[in-house]
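In C-alpha cells, the next block holds one chain alone, the form predicted alone.
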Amino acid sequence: MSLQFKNLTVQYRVSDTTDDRVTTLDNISMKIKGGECVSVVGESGSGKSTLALASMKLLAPNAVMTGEVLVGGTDISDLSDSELEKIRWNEISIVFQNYGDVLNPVHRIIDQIAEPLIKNGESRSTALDRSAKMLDYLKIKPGRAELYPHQISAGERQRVLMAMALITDPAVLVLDEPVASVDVITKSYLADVISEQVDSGKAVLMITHDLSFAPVCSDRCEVLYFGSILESLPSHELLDAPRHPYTRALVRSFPMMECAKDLAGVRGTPPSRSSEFSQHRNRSCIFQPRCTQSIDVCSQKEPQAVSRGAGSAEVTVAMSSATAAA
C-alpha cells in the first residue's frame, strides 16, 4: 500500500468574515510506496506538520484542502468522518508530535494504547496483552505500564506513541518528528523500528528536524520551503551532496558530532504568509529573498523542476549562479 498526495494544496482561512487565506502548502505532489521511507525536512513553519495532519485528514477546521491524498489508491480527501474512521489507524496511523496534546492524562499508557484494539472488536484481555508486548517491543520497562502520562518521561511518552501507532499493524505510518525527545541510545533504537517497518513492506512518511537522523532510515528526502517542495534527493545525499541553495544552508547550519565545521543559518528570516508575498511567489523563486548566490532572473521568473537521475528529482535554480556553478 502507498501514500500518495497529488497537487496537494492547503490554506487556512483567516476570518470568518472575509475569504482571505494563508497558504501553508502550495501544490504538493509526493508517492510513498510500500517498503519505503520517505523524510521531510525544513524549517518550523515551512508546512511539515501540516503535510502530516493532511495524511490523515485531521486538519484544523478552518483550513481548506484541495487536491488529493491517497491512501492505497483511496482518496481520502472527500471522505466523511464515519468513513474516516475505517482508514485511520487501521490502514494509516501517525505519531504526533506533541504527545501532551494527544495521550489522555487520566488513563494508563497500556490502556491508550489498547483502545483501537478494543474498538475493532478484541477482547479487552487480548488488547492489553498485545499491548504489553508492544510496550516490551519498544523497552519500555516492566511495571511502566501501569502508570499514567505524567508519571513517564518525556522519552518514553514518545515511544507509547510510536506504540499506538504500531498497534493495530496499519501499512501506511506517518511519523512527525519520531525522535525530538528521546537520548541518543534510544534514537538508534528507533531507527531500527523504523527501518523495521519498512522492511516489512510499510509505506513511511517521516517529518523531522534532524538532518543526520534523516539519512539513517529514509530512502529519499524531500526539502520542503514556504510550503513547497524545493529539492527531492536520496537521503544518503542530503548532509554530503546537496544542490539547491537552502538545503545547502540547512546543512550548514545544523551541527554534527561527527566533524568540525563552522556554523551558519539561513540568512534573514522566513517570508510572510501574506497575500502580497503568495502574489509574489508566483513570479520569482521563492528562496530569492534569502539566497546568499541569486541573480538578476531569480526574482524574475520561478524555476522549474528538473530530473536528477534514477528516479529522484530536484527543483533546481537553472538560471542562478549557485546551479551553474554546480
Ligand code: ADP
Second form
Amino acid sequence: MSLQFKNLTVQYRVSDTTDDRVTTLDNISMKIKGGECVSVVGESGSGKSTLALASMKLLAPNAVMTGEVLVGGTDISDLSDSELEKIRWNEISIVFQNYGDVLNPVHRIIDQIAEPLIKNGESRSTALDRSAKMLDYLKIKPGRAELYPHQISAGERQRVLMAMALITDPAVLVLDEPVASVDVITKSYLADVISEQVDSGKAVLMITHDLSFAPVCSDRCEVLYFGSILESLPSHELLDAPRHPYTRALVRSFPMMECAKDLAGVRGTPPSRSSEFSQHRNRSCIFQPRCTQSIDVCSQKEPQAVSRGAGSAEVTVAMSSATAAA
Ligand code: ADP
Ligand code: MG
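Given the form predicted alone, state the structure of the form predicted in complex with ligand ADP.
Full assembly next; the chain just shown is listed first.
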C-alpha cells in the first residue's frame, strides 16, 4: 500500500474577521510506495509537520487543504470523520512530534498501547499480551510497561509512541521527528525498527531535521523549503552530493541549524508569509532572494524540475535555475 500526495496545498486562516491565509504547503506531489521510506528534511517552519498531519487529515481546524492525499489509492481528503476512523491507526499511523500532548498522564503506558486493539474488538488479555510483546520489540524493559508516562525517560516515551503507531500493524507509517531529543542508543534501536518496518513492506514517511539520520533509514530524501520541495534525491547523496544551493546550505549548517537559527552561507531569513510574497513566488525561484548562486532567470520564472538517473530512487528534481544552468 502506498501513500501519495497529489498537488497538496495547505493554507492556514489567520484572521477571525477576514479570509487572510498563509500558504504552508504549496502544490506538493510525492509518492511513497510500500517497502519504501522517504524522508522530508527542512528547517523549522518549512511545513514538515503540516505534511505529516495532512497525511491523516488531522490538520488544525483553521487549515484549508486542497489536492489529494491517497492512502492505498483512497483519497482521504473528502472522507468523513466516521470513514476516516476506519483508516486512521488501522491502515495509516503517525508518531506525532510532540509526545507530551499524545500520552495520557493518568493511564499506564501498556494500557494506552492496548487501547486501539481493544477498540478493534480484541479481548483485553490478548491486547495486553500483544502490547507487552510490542514493548519488548522496542526494547522497553519488563516492568516499565506498568509505569505512567511521566515515570519513563524521553527515549522510552519516543519508543512508546512508536509502539502505539505499530500495534495495529498499519501499511503506512508517518514519523514526525522520531529521533529528536533521544539518546544515541535509542536512536540506533529506532533506526533498526524503521528499517525492519520498511523491509516488511510498509510505506514510511519520515520527517526529520537530523540530516545524518535521514540516509540511515530512507531511500529518498525530499528537501522542503517554505512549503515547496526544492530537491528530491537518493538519500545516500544527501550529505555527499546535494545539488540545490539550499540543500547544500542545509548540509553545511548541520548539526547546528536548529541552535544557530541561520544557514551557513545563506543570506537573510525565510520570507514572511504575506500575500505580497504569495504573488511574488509565482514569478521566480522561491529560494532566489536568499541564493548566492542566482542569475537573472532565477527572478524571472520558476525553475522546472530536472530528472537525472534512472528509476524513482535515482531521480533528482526541482533544481534551481542557477544550478541547472551551471
Ligand atoms: P515544521 O514542522 O517544518 O517546523 P510546521 O508545519 O509545524 O513546520 O509549520 C509550518 C508553518 O505553519 C509555521 O510557520 C507555523 O507557524 C505555521 N502553522 C502551523 N500550524 C498553524 C496553524 N494552526 N495556524 C497558523 N499557522 C500555523
Ligand atoms: Mg514540525
